[in-house]
Structures are given as C-alpha cells and as structure tokens.
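There is one chain below, alone, in structure tokens, taken in the form predicted alone.
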Amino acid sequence: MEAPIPEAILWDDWHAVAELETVRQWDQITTTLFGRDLTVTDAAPGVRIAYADGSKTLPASIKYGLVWTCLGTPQRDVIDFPESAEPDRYVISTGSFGIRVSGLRLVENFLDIAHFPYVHTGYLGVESSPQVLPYTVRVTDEDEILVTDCRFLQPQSSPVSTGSLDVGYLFHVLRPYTVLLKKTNAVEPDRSDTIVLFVQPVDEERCVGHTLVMSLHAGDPDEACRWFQRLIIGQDRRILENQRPRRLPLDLKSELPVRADLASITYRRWLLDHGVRYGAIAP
C-alpha cells in the first residue's frame, strides 16, 4: 500500500536528507521520506535527488552540508541563518542519527529542558538541582513559536566549560520539523551558540535527526563540537525510543502535566492549529 501523502505544510516544504560528506564518500546512498525510498547521487558540484524506482527527479539544494529536497512543490526556501555568514563561528553539520520515533516527538524533546537533569546528568544538568525556573513561551507575528527566558546550570554545558555555568536558552521553532536554539557561550558569555535541528521524517514513527552547529570560534573546535553533540543524542535516542506511543498525542491534556511543560504545550498546540497530523495521534 502505498504511503501517506502528508499535509501540505510539510509536503511542499524542503527536508535536510543526508550529509553532503557521506553522499561524496560513498557516490550514491539511499534514504527514505514520508515513507518514499529515495537516492541521493553525487554530482558535484551538486547532486541528483530522485524516487528508488526512478519514476521521478526531485528538486534537490545543498546548504550547511547538508543535502535538502522536496517531495511536492516548494512554497519557500532553505531557512537561512544569518550567523552563518559570521566569520568567526564554525558552520558544522555534527551528523545525522536515526530514531524509531516520531519527528514530532524529537522536536518536542528538543524543546524539553526539564529532562536535562536525568538524561544528560553531569552535562547539562544535576540531578540534585532539577528545578526548572519560569521561562516566556509565544508564537510570533511570523508565526513561529519563540521560547526565552530559560536558565539552567549546568555542569558541562559544552567540551570546553571549565566549571558550572548558568547557561541562558533561547528556542525557536521556525518550522513543525525544525526547531533552533540558542546557549550561551562558555567562553564569552555575552554571546551565544546556535545549534539546529533539522527533522527529516521516514514515516510516521521513525525519523532522522540533522544538526548543525553555529559555534564560536572562542568555544568549541569543530571536532569537540561534532563529539559533544553526539554525546547528548545517544543519551536522548535511549529515552525516545522507549516513549509509547511512538507517535505524538496532540491532546493538550496528554503527558503535560506541569508548568515546565509550557513549551511543548505550545508546541502541540500550535502543530494542531495547522493541521499537521502526520506523525502525530489527533484528539
């Protein structure tokens, strides 16, 4: 039977689907989205996008390392980060990892700092200090969901953190499967590094997760960025992949019990306000 075809919204929207490295290693590789089987082949400068069976060529861009197509028509562009262009930050992708979960469920995650403190313990939190202060959560005029305010302290808050550090946060979910945030630096603690999550759904209850660093030079190599970010996913693959239902329930009153709970609330609600269903259990 054939896949679903999701809500315009995410059909006729661009999704990172590989690393550019691993496409130029390997020559061709295969990937899936929305439940269709694609290849990605090198042809530098660029690359070739198209379905399995080659019934179909897809629109294909590469931007921040990354490899990005379309299964529909594209109603806007690759989002574009200005401080990328900032000559003195590393633009890393740190890797592309697989989780048998939904995509909405990894954003949600993304979005969850409460769970820092038992997840990512010496990290980015302490079990001891579990508190999670009052933060502002709203949707924009651009109608993106904005999240400030966040504090938390932190043991380790990257690789190159010398002591615990009161880390400010700032969240931005620009798109239902790409979601930004911003934390301060441990070495200049008047500035921030930005860190992105690009979603790429498989289907509707596995998915695979990009990231892209934006760090300054001040902070992190490249190298010590790409392991650190690595470190925490395999901490939040083992909580995800245990959730059930795989999926995520947007009834407001499911699994959201606290105050600290605010921005996935928003989140949930937000999602039905646009009528995404794909990925998700409806109320």
Partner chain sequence: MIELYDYELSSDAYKARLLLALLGVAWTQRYVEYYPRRQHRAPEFLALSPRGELPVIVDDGTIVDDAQNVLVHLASRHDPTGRWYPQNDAGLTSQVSTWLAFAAALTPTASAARLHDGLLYHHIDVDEARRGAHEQLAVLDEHLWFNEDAGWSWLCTVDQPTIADIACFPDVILAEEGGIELRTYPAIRRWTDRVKAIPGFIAMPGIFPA
Contents of the next structure:
Amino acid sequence: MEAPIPEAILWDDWHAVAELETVRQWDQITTTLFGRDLTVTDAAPGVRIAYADGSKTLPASIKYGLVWTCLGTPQRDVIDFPESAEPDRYVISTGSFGIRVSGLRLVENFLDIAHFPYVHTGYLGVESSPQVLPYTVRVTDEDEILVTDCRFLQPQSSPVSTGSLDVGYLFHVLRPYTVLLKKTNAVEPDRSDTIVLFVQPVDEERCVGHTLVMSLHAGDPDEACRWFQRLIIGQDRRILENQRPRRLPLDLKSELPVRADLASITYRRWLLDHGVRYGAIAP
Amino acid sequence: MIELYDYELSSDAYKARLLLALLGVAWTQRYVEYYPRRQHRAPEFLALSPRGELPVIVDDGTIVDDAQNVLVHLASRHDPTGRWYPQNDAGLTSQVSTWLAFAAALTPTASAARLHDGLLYHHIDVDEARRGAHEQLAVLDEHLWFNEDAGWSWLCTVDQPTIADIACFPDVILAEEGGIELRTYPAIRRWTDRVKAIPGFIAMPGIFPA
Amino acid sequence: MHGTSRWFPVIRSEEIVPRHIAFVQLLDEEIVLWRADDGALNAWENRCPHRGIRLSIGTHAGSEIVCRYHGWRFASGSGSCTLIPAHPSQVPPKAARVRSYQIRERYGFAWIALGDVEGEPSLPELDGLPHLTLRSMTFAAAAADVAATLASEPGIVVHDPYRAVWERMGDAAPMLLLLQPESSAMTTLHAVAGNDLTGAGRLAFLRAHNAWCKEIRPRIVSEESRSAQASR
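In place of the form predicted alone, the structure of the form predicted together with its partner chain is requested.
Whole complex next, starting from this chain.
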C-alpha cells in the first residue's frame, strides 16, 4: 500500500535526511522520508538521492553538513541562519538519531523546559529546582512561533560550564519540523549559542532528529559539544519512545496542559491552523 | 590511573563505567566517537586495539579489550572482596562464564537492533536481530523466574550480584531502544530493578536511575 | 469491547514485589500494577494524563508513582495528582488523575476487569483446596488459537474461551488454565493447581508445567491454518 502523502506545507519543503559525513563513510545509505524508502549515494562533491526502487531521482542539497531533499516541489529554500556565517562560531552537525515517535512530538519536547530537572538531571536541571516561571509566547508577523523570557537554573548548561547558571532561553519554531533555541553562552553570558533541531519524518510514528549547533568558539570545543548533544538526545529518546499515543493529539483537551505548556499549546494550535495532520491526531 | 576508551551511548562501554563506579575505582576518559565519526575504526584506535571495538582499558600499561574481558580484568584486579568475580568456587565461576558468554551473544541481536533503530545502522537485518533477541530473553526470563522462586536475586546462585549481572544488564534493558519490549518478560523487569538498586549504580542515556 | 465485563487474571500476586511497577496488557489496554507501602494494590492505565508518558517507566515512591517526564506525582487509591513540580504552589486540577481499573486478589493472582462486572473472580473447582500458581507464559497468538490447542490435549476440557480445566491421572486435584487476552495476537496462559506440594516435588511440578508450555508453543496455530487443515 502506498504511504499517504502529507499536507503540501510538509511535502513541498526540504527535509534533512542524513549527515553528509555518514554518506561519505558508507558510500550509500538508505533512509525513509514520509514512508518512502530513499537511497543517498556519495557523488563527491555532491550526493545523489533517489527513491530506493529507482523510480525517480530527487533534488539534493548539502547545507550545514546535512543532506537535504524534497519529495514534492520545493516552495522555498533550506532555511538560512545568519549566525552560521559568524566567524567565531562552530557550525556542526552533532549526529542523527532515530526515535520511534511522531516528529511533531520531538519538536514539542524540544520546546519544553519543564522536563529538564527530571530527564536531564544534573545537566539542564535539578530536581530541587523544577519551577517554571511565566514566559511569553507569540506568533510573529512571519507566522513563526517565538518563545521569550524563559529562565531556568542549570547545573551544567553546556559541556564547558563550570557551575550552575541561571540560563536565559529563546525558542523559535520556524517550520513544522524546524525549531531552534538560543541559550546564554556559559563563557560569554551576554551572547548566546544556537541549537537547531531538524526533524526528518520517517513516517507518522517514527522520526530522525538531526541537531545542528552554532556555538561560540570561546565556549564549546567541538568534541565535547558533540558528546553533550548526544547525551541530551539520548536521554530524551527513551522518554519519547514511551509516549502514547505516538502521534501528537491536536485536541487540546486530550492531554492535560498546564501553564508551563504554553509553548506546546501554541505549537499544537499553530499546526492545527496550518492544516498539519501528518503524524498528528485531528480533534 | 585506568584509562577507559569510552563512548557515552555504547552499551559495552557502559558495562565498564558501571563496574568502575560500583568498585569505586577512579578512571580517566579517552573519548572515541563511535557514531557518527566511527573513530573506533580509525588507525589510531586500531593501533591500540586491532579488533576495533569499545571499550578498551589501559590499566598500568596493560591493554585490555572486549567488554566481558574488561569486567573480568577489573574485578580480578580491583575488587579486594572477590565477590564480583568469585573464583574460589569452580561451580560459581562456571556460572559466571556462562552468563558472560550470554552477554556477548546479545551483541548481534538486542544491541544490533538498537544500533539499527537509534544510530541508523541501515545495513542491519533488524527483524532477524529482534527475533534472536526474543529467543534469548525468553531463556533469561525463565532462568531468572526459577532463580527467584529458589530465593536467588541474581543470575548466579549466590547472594550478591556478580559481573555476570553487569555484563547482561545493559543490552537487556536497552533492548527496548531496538523495538524489543520487555513487558512479556516480567522476571527480567524485576531483575533490572534490583540491578538499579545496587549501591553506587550509575545510569546512562536510555537507562533511567532507580 | 468483547471481554470487558469479566475478570481476567493478569499476573501472579507474588510477582507484584515491593516498590516494583509491574506492567501487563489486557485487551489492548496497557496497565501498571503496583503495591503501595501500606499494601494497597493499584491497577492503572499505563499513561500519565499530562503528556501520555507510560507510567511503567516511572518511579515508585512508596505511596505515589512519579512520572519520569515532568515529575508529576499520583497517589495510591485515587490516582489523583498531588504535585505538579513546574507549579509547586498550584493545587493540581481534578482532571489530573490517572484512570484506574477494578482489581481483586484471589487464588494467587491479581484479577482485572476493564468494564462493569458482576460478582467476584471465581474458580469453584479450587474452592476448599490449596492453590499453587505456576509460571505464566505468553504466546504470540490469539486466545482462541491457544484455547484450540488446549482443547486438543488429552485431559483438558475447555469451559469457555478463557478457561480450561485439566484433570490429570495421578493428580489429586485439578489444574486451572486461564487465558489473558493481551491483544488479538498475543495471549498469556496462567495456571493454578489445587495442591500444596513443597520442596523437590513442588519444583518438579513447576518445571514440568514450564516444559509443557514450551512444548505446546509450536502447536499453537492460527484459526486460518486450522480451517485450512480441516478442509483438506
């Protein structure tokens, strides 16, 4: 049976499907996007992407150390981040991880600070300080979600932290499967590091999370940064795979929200307004 | 000091970290990025350990590889009580060996399924890996059930945990990350609770603390 | 759903050990069973009402279960949330409550009914007798397929889709075989015998039953292949 075609807003967009480094290592890898098996083949300096049954070659793009494709007709480019050009930043992809849950659930987890003390104990939070203070959420004129005024006490906010820090956070949902955060740099507290999550929807109940870090040289050495991001997503993964249902319910009454969930509520409503149903449960 | 060639998501490297923590032995980390950079197959690492697998320890100049062998080494050299690797009772030593071999046999099954699902090892036959894991888990659950019935809490018939428990625990509890549910193995679930309750237990991503 | 108005054994009582969160499934519903430190037994939907995380990965805190995701705490008995750590001064809303199921302990098992049920779990064949529960075994097959295999065994009389009695030569008392339909493709077989064997005799009895369960496993076949066999 042919896999369902998702809404145009998803189908006609670019999606990260592999790390370039992994494709170069293996010469060819297989992966799945929207339930369709793809092969990604090393064709240095580029890559070749096609349906695994050979039926069609697909557009391919390389950016941020990731390989991108679009199954439909691209209506816009791969997102550009101005800070990726700042000379004193690392721009590194820190690994791609498969998670058996809807990609929308993974985005929602990224927007959630209330889980830090319990899932990332000793790193992004402590159980003795779980309180979530009020923060601000709005949908911008560009039709993106912006979460501001978040503060959270973190024992080890990054691999180079030397002690607890009251960390300021900003979250920004740019597209249904693209979300970033900016957080206070542990060495230069008046500047911030950017971490982007690109979600690859494998199917409606499975995804791959690709993480991109754009952090200040003064802060994270490359190796420690990669270690830290893997640790965090490794901790999230086991939680998310135990979430039921695996798809994201868009009916706001089906899972009981509290004030700390304002970002998640806004995201669900925004998906609803944009007609996104793939990987979701319609009200 | 002991140097451990380590990767935070490796179930085999975690066996070494866990036993080091339980023994209270200090160590330093030598970081090897298994995925995605495959540094365990890079020339520098192969020069240390031609097998190209994690973990490897260097202890006072001695290089020890293979996860189970690392446990044997650490317990033999750094556990003055001798309880983690009992060697003065041939029957018991043999039981430990049996379960160390069982632990090693989880690599192409439960561990492989987890690499496929989580670390995107696309070339692994995941259905075959899961099928093999279920056969092994059925054996383990039965063994633990009858041990419990006889009053034993651990894999071996002794009143404290051994390196057999440490060797089997990681790939068994992480099997769920390879799509292998433990619900139908209730004796295994109770045993994983007991392992987590050992004083000095440490967790890793994918394994929750007690 | 079919089967909701009846009691099913889901686990041997003694396997719900202190501070453990047991995890079972009945008619596609995932359920956690846990005993509070005061002895009260709870059977809950395996799902935190906040963000749907399974409580089987939670922690048992004595009289509460703590969700692994955001630390919400749920009380033994009511299933009501007692604390939302993100908002520690706020009284948790009434709706923050885990769904619980009716539960009984009899004949050495915990029994659950998903819906309205009349009466209590009952095994009249064992009344007045001691009972020895045996190791339960899960099969990747529908309850009807397991029952069909049981019916083909000498000495076993299948009474209803989920219950059979085994009168064996040499045994003073019967053994009851009880089916727990986990889903349409998975069934757990529980067994309890009306004896009070001890020591080596008891262990031999447990081992023999366990071996028999493994022996019948390959003989359990789907209804389609049964009817194909019959029409041949």
